[in-house]
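Only one chain is shown below, in C-alpha cells, and it's the form predicted on its own.
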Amino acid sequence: MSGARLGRVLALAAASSLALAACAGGGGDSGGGDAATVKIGFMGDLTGENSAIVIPPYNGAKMAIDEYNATNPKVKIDLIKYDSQGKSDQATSLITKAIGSDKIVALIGPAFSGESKAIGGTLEESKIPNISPSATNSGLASNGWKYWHRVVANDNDQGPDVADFLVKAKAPKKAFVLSDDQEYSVGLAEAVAKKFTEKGVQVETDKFSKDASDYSSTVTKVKSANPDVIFFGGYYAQGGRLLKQLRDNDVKTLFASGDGSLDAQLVSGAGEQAAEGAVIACPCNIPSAEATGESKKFFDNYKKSAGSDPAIYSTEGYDAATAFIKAVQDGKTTSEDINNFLTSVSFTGISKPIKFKANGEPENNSIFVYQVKGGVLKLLGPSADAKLEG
C-alpha cells in the first residue's frame, strides 16, 4: 500500500472513531472509569541505548496528565506510550497501530529527530497533531507539516549558540566536528560546523557509524589534526565511547556536544577521569533542588511522581502535555479541533512561555550551557552568559 493511500485509510479510521474514543475508557497509564476519555500517545526511545533522554519527558507529561486527571474533568485523558527505542521502522509500525486500532487524537512526540522525520508524513495525512518536546533537527520545520509541533529550539539555534560560546571561551583557530550517521547527530554537527566557519575557525568533519564500537580511525584522524576543541553532535551512547577512546589515545583538547549527551551516562560511558571538564550545550534549563517558585514546584512534585529529580526535558514533557490539556479543557477532543486549538495557545509554561509559530517552531527558544565536574552535569548558564570553569 502507498504511504498515500496508507494515509488516507489511517485518517478514515481515526476520523470515524472518536466519538467511540471520547465515550469509553482506554488502556493508557492515566484516567479510566466512567468518564469520557481521549486518548494521547507518548512515542520515543523508553527501552534503547538512548532512553535516558526520552524517560524524563515520558515522566512530566504523564505528570501532567495525571494532576489534569485527579481533578475530575468531564473528559479524561488516557497517556498510552509508544516504545519507538528511537527506530524509525518501528515508529513506523507504531503509529499505524497508534492510530488505527488505539485511535489517539494527538500525540507527545516523537523524541528523537529521525523518528519524527519518518512519521511526520503519516501523521500529517491522518490529521493527528504532534507535539515533539525533543526533536531538534531544523528540517523538520520545512516540510510545510501543519499538525507537528514542538516545544524546543532546532540545531540551528543549539548549534550556532555552542559554536559562538566555544569560541569565546577557547578563541580556537582549528575545530574538529564529528557526527554518527543519525539524522539528529549530522544535523547538529552541520550546524556547529557552519557557525565555525563563519567565525574564522578552521574545521576539519568526520562520520562514523552508529552502531560502530571501535572509532580508531576517527580517533587517528582527531589526533593527527591537533584541533583546540572537539564537538560531537550525537547522543551520549556513542559520545561516552568517543570520549572514552579520545583519551585513551592521549587526545586531551576539550570535548564538546549537545543535548543529546545530556546524561550522566556521556560520564559513565568515558569515564569520570576522561569525562571531566565536557561541555554539553541544551535548549533546556532542568529545575534544580535550588529552584524556587514555579520551578522549585515542579521539581519537588517530579520527584514524587517520578522518583528522581528532573532531568532533560522533563519540563518540555509537561508542557507539551499541557498544551493538549488546555485543548480539552475547551472542549476540544477530536484531532482536528485539537490541532485549530494549537495555532492559538499560549501559556506559561515550565520550561518556557509555549507559543507556537505557524510552522510548529516554539516562539521562545534558549540555549544553556552544562560542564562536568567532579563526575557530575554542572548548569553554568544561558550560552550568552557562561563560563567554562577549571
Contents of the next structure:
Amino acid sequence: MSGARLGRVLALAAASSLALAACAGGGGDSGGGDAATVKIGFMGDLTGENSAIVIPPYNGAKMAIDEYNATNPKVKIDLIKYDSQGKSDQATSLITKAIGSDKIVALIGPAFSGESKAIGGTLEESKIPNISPSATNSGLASNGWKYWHRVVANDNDQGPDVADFLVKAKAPKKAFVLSDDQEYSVGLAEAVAKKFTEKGVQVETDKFSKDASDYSSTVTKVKSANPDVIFFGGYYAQGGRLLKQLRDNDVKTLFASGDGSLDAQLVSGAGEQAAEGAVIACPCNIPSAEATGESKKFFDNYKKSAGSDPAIYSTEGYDAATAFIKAVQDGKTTSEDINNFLTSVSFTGISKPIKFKANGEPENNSIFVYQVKGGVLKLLGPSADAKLEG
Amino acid sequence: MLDDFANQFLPSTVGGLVNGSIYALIALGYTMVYGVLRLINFAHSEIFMIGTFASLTVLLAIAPSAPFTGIALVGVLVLLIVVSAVVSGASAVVLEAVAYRPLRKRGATRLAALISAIGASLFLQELFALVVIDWLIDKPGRNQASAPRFVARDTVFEVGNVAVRLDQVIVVVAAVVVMVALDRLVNKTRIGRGIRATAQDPEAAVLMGVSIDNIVRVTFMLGGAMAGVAGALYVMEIENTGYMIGFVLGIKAFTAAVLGGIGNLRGALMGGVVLGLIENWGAIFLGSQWKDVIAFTVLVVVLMFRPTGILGESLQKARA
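Show the form predicted together with its partner chain, please, the one above being the form predicted on its own.
Following is the full complex, with the preceding chain placed first.
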C-alpha cells in the first residue's frame, strides 16, 4: 500500500516538474502550486456489510474520471478511495488523512448519512467541497453547510412518496413501520410514518439494534398487530434477515423498504421465496439493458469498465464526479473555486438534471419504485404512476 | 398495553427460549474457562463465529435443494453439530496454546492475559474478514453470508396463540441434550473431577497428580465445542452469519454467565435462558430497541443483591 502511494507521489512530482519545465519558457509565474493533477477523494463503505450500495457509485465515479483522463486534459484528476466501512469513527480519521496528507481538493461522498453527519463539520472547516451520491437523510441539508452537496433526493421526499404509493396501491388501514437504529434508517422510517398518519392510516412502530440478528420480539409485535403493510427503514443486510424471519413466522403482509435495501442481497439474504413481491423505493433510476440513448450508452460503458450491470447509485456516482470534472475543465483547481463553480453548475446528468439548491440539495427529486419479481429487482416506474404487480 | 402483553407473551416466550438456549451454550465456554483459570476469554465469541462458518461451509457443500426430513434431517443435523464442535474445540485449544499458555508459563498477570484475549479476538475477526471467509465460501469477507435452508419451518405443535416451529424445537432440545451431557461429564467422570479439582485449588490438584496443562486444554476444548454446537444451531435457525457475528452474541453470553454466577455450569444455563426471556418480555412493553438496555439493567440489579450471580456458587462446588 505505502509502496504504491510512494510511487504515485513520485509520479506526481515528475508530472509537476515537467509542467514547470513546460511553462518555464513562457515565464511561468505560478510556481510550484500549479500542479498538473488534482486529487479527488471517494469515501464510503467499500468493503463493509452494506458495501453493495457504495461500490456501484464508486465504479460510476471512477468511470467518469477515467473517461476524462483519457481525453488527455491539461489537468488530470487522481481519484483516491477511502474505505470508511460506513463507520463514523473510521470516516473521521480517514478525512483527517485525506485533507492533511493527501491534500484532496474535493470529495465524492461520504456515501452514508451517519458518516456524512460525522465529518460534515470537518469538511466545512477545511472548505472541501463534497457531493454525496447516496446519503439521503433529510437533516443533512439543514446544517447550513456551504461545501456539502448531494445528487439524490432526501428521505423527506422518498418517505412521503413511498407512503403515498403504498396507500394508493393497498389502501391500508394499519401500517407497521420498522427500522434499525442507524441515522438513515430512523429518519426514513419517521418520514414514512408521518405521511401514513396524515393519510389516516393507523401506524405502529418498532426499532431494533443494527447488530441484532434475532428479530423474534419485533416479529411478534408485527404479528399481533396484523397490519396491511409493513415498511422497513434500513439497509439490505438487516432488511434481508428481517424479511426472512417475518415470512418464517407466517407474516405474509406486503413488505416495503427504501433505497438502502435496493440490492440483490436483500433477495439472497431473505431467500428468493420470502423476498418475492417486496416493494422498494429509491430516488434512483438504474439503467437496464433495455434502456435507450444516454442511459444505454452508460449501461454498456459501465458493464465494460466495472464488469457488472449498473446497480444502485452508479449513475449518481458518475454525475457527482462529472460535476467536479466540469469544474476542473473550467480551470477551477482549488477547493474554493470548485465550490463556487458548484453553485451555478447545471448539466444533464445520466441520473437526472444536475443543479444544486443553495443548501446543497439537488433541484430534481423524483422517486422510483421497484419490486422483487422472480428473485430480481424490477423497475415499476416513477412513484406517482407505478403499478404494483401481483 | 395489557392487551399487547396478553397477545405477545407466549410468542415472546418461545423466541426468548430459543435465544436463551444459544446464549447458554456460548456462556458455558466463558464460565468453564473462568472457573479453571480465573480468565475472561474474550476471544470465545470468535470461537463461536468459527463454529458458524464450519457449519455454513458444510451446508454449502451439501447444497440442499429442499429441506430434509426424517433420517436425512437428523443425519445432516448431527453432522453439522459434530463438525462445528470439532472445529471450534480445536480452534479453542490452538487459541489457548498461542494466546494464553506462553503468558501463563511466565507467570504474567491476569490483566496481561485479558489484553491478549482482546487482541486474539480482533485478530481472528480480521483474519476471517480479510482471508478465511473469501477462501472458504468465495464471498467478500465483510458481507453477510447466507446459509441455505435445510430444516422446514413447519409447525410442530401449538400452545395458545403461538405455533412452535420445528427449528425452534430442535434448538432447544439439542441445547438441553448437549448441556446435560456436559454436566454429566464434569460431575461424573475422572476428567471432570480433574477440572473441578483444578478450579478449587490448582496447587493441591498438582500435588494430587492432576496435569494442569491437560486440564486447561480439555477445558478450552469443551468450552469451544459448546460454542461450536451453538454455531451450528445458529446457522440452522438464523441462516446467516458474518465475521462480526460473535460480537453481540458474545457479550450477551458473557452477561448470561455472570448473571447465573460465573464459574458455574448450571448458572450459565439459567443465566442464558433468563436473559433471553427477559429481553423478549421487556421488548413487549418498551420496544425492541430497548432489549440490550433491559438485559444490562437486569444484570446490574441482580448483581446489586447477589454479587456472585443467581446461583452464585462456582465450578468446584457444583458436585451436588
